[in-house]
Amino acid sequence: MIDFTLTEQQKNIRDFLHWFAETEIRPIAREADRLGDVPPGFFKKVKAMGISMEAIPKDVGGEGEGAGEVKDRRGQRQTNRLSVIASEEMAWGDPAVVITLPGPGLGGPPVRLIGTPEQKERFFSVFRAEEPRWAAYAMTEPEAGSDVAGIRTTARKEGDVYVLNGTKTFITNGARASWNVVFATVDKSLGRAGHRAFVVENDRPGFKVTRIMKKMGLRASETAEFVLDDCEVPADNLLGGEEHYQRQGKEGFKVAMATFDSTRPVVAAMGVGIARAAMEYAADYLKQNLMLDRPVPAYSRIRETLAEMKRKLDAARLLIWRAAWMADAGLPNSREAAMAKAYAGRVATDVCTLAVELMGPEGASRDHPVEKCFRDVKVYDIFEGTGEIMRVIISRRVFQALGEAG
């Protein structure tokens, strides 16, 4: 049976990160949004505190437990649950600052999933440096965003190297990363079976950052586009090695999907955190400026709207926690992760919109943070799979279940 009661450890982590978001993240958020970057001193501070987007596995010398290894006192795995709890609280502070935190980021899960011991040691060891380091996950292309199966970046084997050609875009921390996990195809005619995952260091010849995207929201977060132009990558950088793909068939595509199954609940939780911040600010603003206890019809509608916002966010959180709990329990959660992402992304956008509307003209003013929440939250219904794609995944799983039942 699913138990959503937080343990003392989970409560302590939540409370600490809420404090961190309130005292360290929020004070720099507006300036970071204006400048389009996070102050460098902030990164050094969070590294000294041991805070990053991904813990470094202990088996490669890191301080953190690593994905799939954090357990509660009952011996139950809780890595994914801690991730969604932490992500909501940190995004409540500021989502752009959060996804800019140093660490392996989305590049970490594929290396952990199929990387050889030697690869894990080599690629994670860069994070032991005193200076902050980043990694990134490069799947999206100009013609292949939500359609992961349609990637066009190619990988051609020549002796003991692979030669990669293609363009990757909308890559979070892609330019500042020490390495990117790049998905490419060795043979387009093989479809998904031709997919491979490579670790590409950003200092390799043929790797060129072509632009940093200018965005409506999450302005402090670096979003890059880069080109691979006859970029030579050692065969040792093929995640899992040649034999792994010979044994597993569509492993490259499966790794991409498995990564999404663990990260979509995290992204959904961040959306909830942003929307919660907007709702709380709007409610506090209304409380200070309106006498909501008076029997005025307009005030009644305001109270009903706030209640609806709270109800939807709570429902989204429960979907997220279920998907995270299933991942921790080792249960297939593709459908549940998609449900959490689809619902939370839509709800978070709606709640931020209502927060702006409840405040009237003041809601659109840069004097208030709900304006920034409104800009930041939209992408949470898009990246890591659009709401439309999530609904396709959900419906496909529903039909599969009906077929198995029949």
Second form
Amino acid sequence: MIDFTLTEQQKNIRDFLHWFAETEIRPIAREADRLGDVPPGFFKKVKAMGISMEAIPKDVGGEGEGAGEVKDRRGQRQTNRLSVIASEEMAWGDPAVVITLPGPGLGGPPVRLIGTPEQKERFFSVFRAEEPRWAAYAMTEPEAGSDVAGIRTTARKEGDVYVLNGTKTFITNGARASWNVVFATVDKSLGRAGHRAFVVENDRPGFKVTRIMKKMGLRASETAEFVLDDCEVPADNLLGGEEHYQRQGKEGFKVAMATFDSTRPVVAAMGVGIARAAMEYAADYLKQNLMLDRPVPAYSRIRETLAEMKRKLDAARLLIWRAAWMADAGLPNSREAAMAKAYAGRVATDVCTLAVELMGPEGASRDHPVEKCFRDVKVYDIFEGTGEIMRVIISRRVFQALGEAG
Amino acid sequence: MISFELSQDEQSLAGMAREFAETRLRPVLRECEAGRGVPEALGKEFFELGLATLALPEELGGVGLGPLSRAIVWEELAWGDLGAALAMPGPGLAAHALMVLADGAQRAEALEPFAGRDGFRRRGALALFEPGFGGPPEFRTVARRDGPDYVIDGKKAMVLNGGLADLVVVVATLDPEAGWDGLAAFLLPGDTPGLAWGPRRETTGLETATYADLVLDGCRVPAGAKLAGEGAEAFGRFLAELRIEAAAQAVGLARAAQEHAARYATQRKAFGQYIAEFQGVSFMVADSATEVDAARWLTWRAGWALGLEPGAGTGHPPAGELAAAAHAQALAAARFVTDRAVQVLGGHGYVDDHPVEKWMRDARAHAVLNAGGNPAWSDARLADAALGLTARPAPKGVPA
Ligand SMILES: Cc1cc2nc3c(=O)[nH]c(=O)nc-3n(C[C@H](O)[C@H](O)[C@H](O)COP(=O)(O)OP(=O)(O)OC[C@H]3O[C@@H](n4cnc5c(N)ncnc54)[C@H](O)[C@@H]3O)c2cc1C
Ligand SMILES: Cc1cc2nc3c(=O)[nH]c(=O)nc-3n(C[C@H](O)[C@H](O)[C@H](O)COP(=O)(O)OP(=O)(O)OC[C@H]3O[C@@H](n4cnc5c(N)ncnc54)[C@H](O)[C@@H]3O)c2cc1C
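Structure of the form predicted in complex with its partner chain, given the form predicted on its own:
Next comes the full complex, and the chain you just saw is listed first.
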């Protein structure tokens, strides 16, 4: 049955996270942006307040629903719907702080998806520590971004270890992580079939962080570049074990891609959260100000712009919910996840740009948060697959469906 | 619990409507356009399938569907041919007025002729929008009380089924200063003295349907012709119904064009390869597919909310606001997607070998002629919401 009602649990989590975003995240957001990091003490404070990351769904960095959980739960799961609702709300507070919350982050899904029970236990147990811990997902290289198949980091088996060599860049939380999921190739001539996913602990010899990148926005989030210089990891750190890749044959690459169908809607939802914040702020500002002695909102062009911002964000949210609902129902959702990401990425970026514009010169001032929304949101049309790559995926699926229909 | 799954009933309704659209409307879309109407036999079939009376309760010979189910059906019909679907016999848009604004007796009396043997030959019309740019609160058609009667004076623009209708619902204001609160609707037989239709208007699209202007000159009706519902609450709900239906129509139109263009792209070659392989083309296809889905979910959400019991807490903005969002977005999507479809077909899209040029004209016309009114008014409603300026509390008849 068609239904757009949130469950009680979803409502409670949304309301809690809204409160959390408003009272804990927003007050430090500006400072975090200036520092280029989340202020020291934030995580302690959050913990001391008795807020456990349990309440924060796993895919947005928390441990809710059990990060180390081994079983893949079937049936009426609502993990994905919960994740998109939660991430919109937290990103409304501040996206950079949110993706810096301790937890396995994007490193979690591949381990959960193909890790052996032993690996899940070993890698997720790190997060039981008192101190905050992170993990990260390292695919991108200087010469391979969208073209994931073109990664050059190599893995060479020597006895019971793998030796890794290469450079990974743009890795969120890559330096502060306890471990990175590193994608490498065991044989370039095999193309995608040669891809393997390894867990590389950051304290392995040969793992070297080379720089923390300075960015337009999302500045409080750490974006790291690291090299693997004859970095040895035990063969046990090959995610899923050798058998997994023998079973999958050419499909080794699917590991990397499969996680996107559930993470893209989450990322898209964060974009919507940022843009919603910008829109709300701009609308409030307009209401309180006069232009040529008339209330600003009396100008029809301004009203039209606001309306368009509002309905497009709503449309984006519904595309996101649709993709998340499909993931929960176990339906293949690559097309819908890409639609959600493509549309939300574009719309959220436009909305933040327009929010700056609606406020005139004040929009560009660091005294107001909209300029920061504008800087933060742009990357939501880039990472986890650019808007163009999303369109490649969507069109391919549309054409495929025509073929299937005869 | 958030879910996008159609119920069994909705699936079979959609299937029935799609079959009619595919086997009855599509094959004659150009003939109907050239003939400026639908053949009587086709109208009869439409009527007998219940497609003309979706909203009416079963005891009045209708199908008794809520706004969401109707939106699902309308998407399919519009996918077949929107102009033809609008030109079909039946109470048409007057049915919405009768459902939302009339009391039981008025409704039964007005609809009785449609249940008879010749029901399929009858048509209803809704005379709502006026020449100029004003929306409902600025209407200038005035109904003045005069003893046992009302006397109506004013003008209505581009009324669907104008000149053909046996039954006309005229919306007028009882007090031009009262805005939404002054609105009322009157039920007029098509031959009421003082009710004069202008000639059929020629339009850029939706040419199968008939639009004409209406002049009301001292048009005298008994007080009983005034429908029971009046004022902001009733008309808020009424307009939400109209907007959702128009949005669903726009989604169907857009989907037709999107599918046609996608298929064409996989069959047409240029520079030695299928044009689908050029990203300049495939991205248009991707964006179009996404716009169609986005508009549909907004439409479904609005239909879902409006169909709930009044006062049901949905956790979403009021249904009237959701309807405005769906309306403005879906009409914009239809214009975008039909334009992209012509573009994908190149010169072949511009001539009548393919229906995309028609669909692009239809979408353009629909955006200004549709029953939900000018999308700019929907946007104004949304702007009020964005600014927290919703002066009126949510109408009582509309779920919060
Ligand atoms: C703040 C930030 C955080 C990030 N975090 C992570 C992380 O945690 N882990 C990680 O692995 N990566 C991360 N990334 C990297 C991110 O995923 C890549 O930047 C992204 O995938 C794009 O790759 P690229 O930058 O190499 O651009 P390129 O692939 O070089 O693309 C350049 C342009 O060409 C377009 N293009 C490329 N291929 C095609 C095509 N086939 N058709 C049409 N257009 C095309 C792109 O859309 C883009 O517009 C992060 C990036 C940023 C900015
Ligand atoms: C009213 C009218 C009058 C005309 N008059 C004349 C005339 O007097 N003389 C004359 O010679 N012609 C005339 N034409 C033809 C016109 O020039 C062609 O229709 C036009 O060049 C497009 O070619 P096509 O229709 O075959 O589209 P196609 O070439 O089939 O293109 C279909 C789609 O694919 C896209 N596409 C094609 N190749 C690429 C590519 N490499 N990369 C990205 N996208 C691509 C196109 O942009 C288009 O969207 C006329 C057409 C019309 C409609």
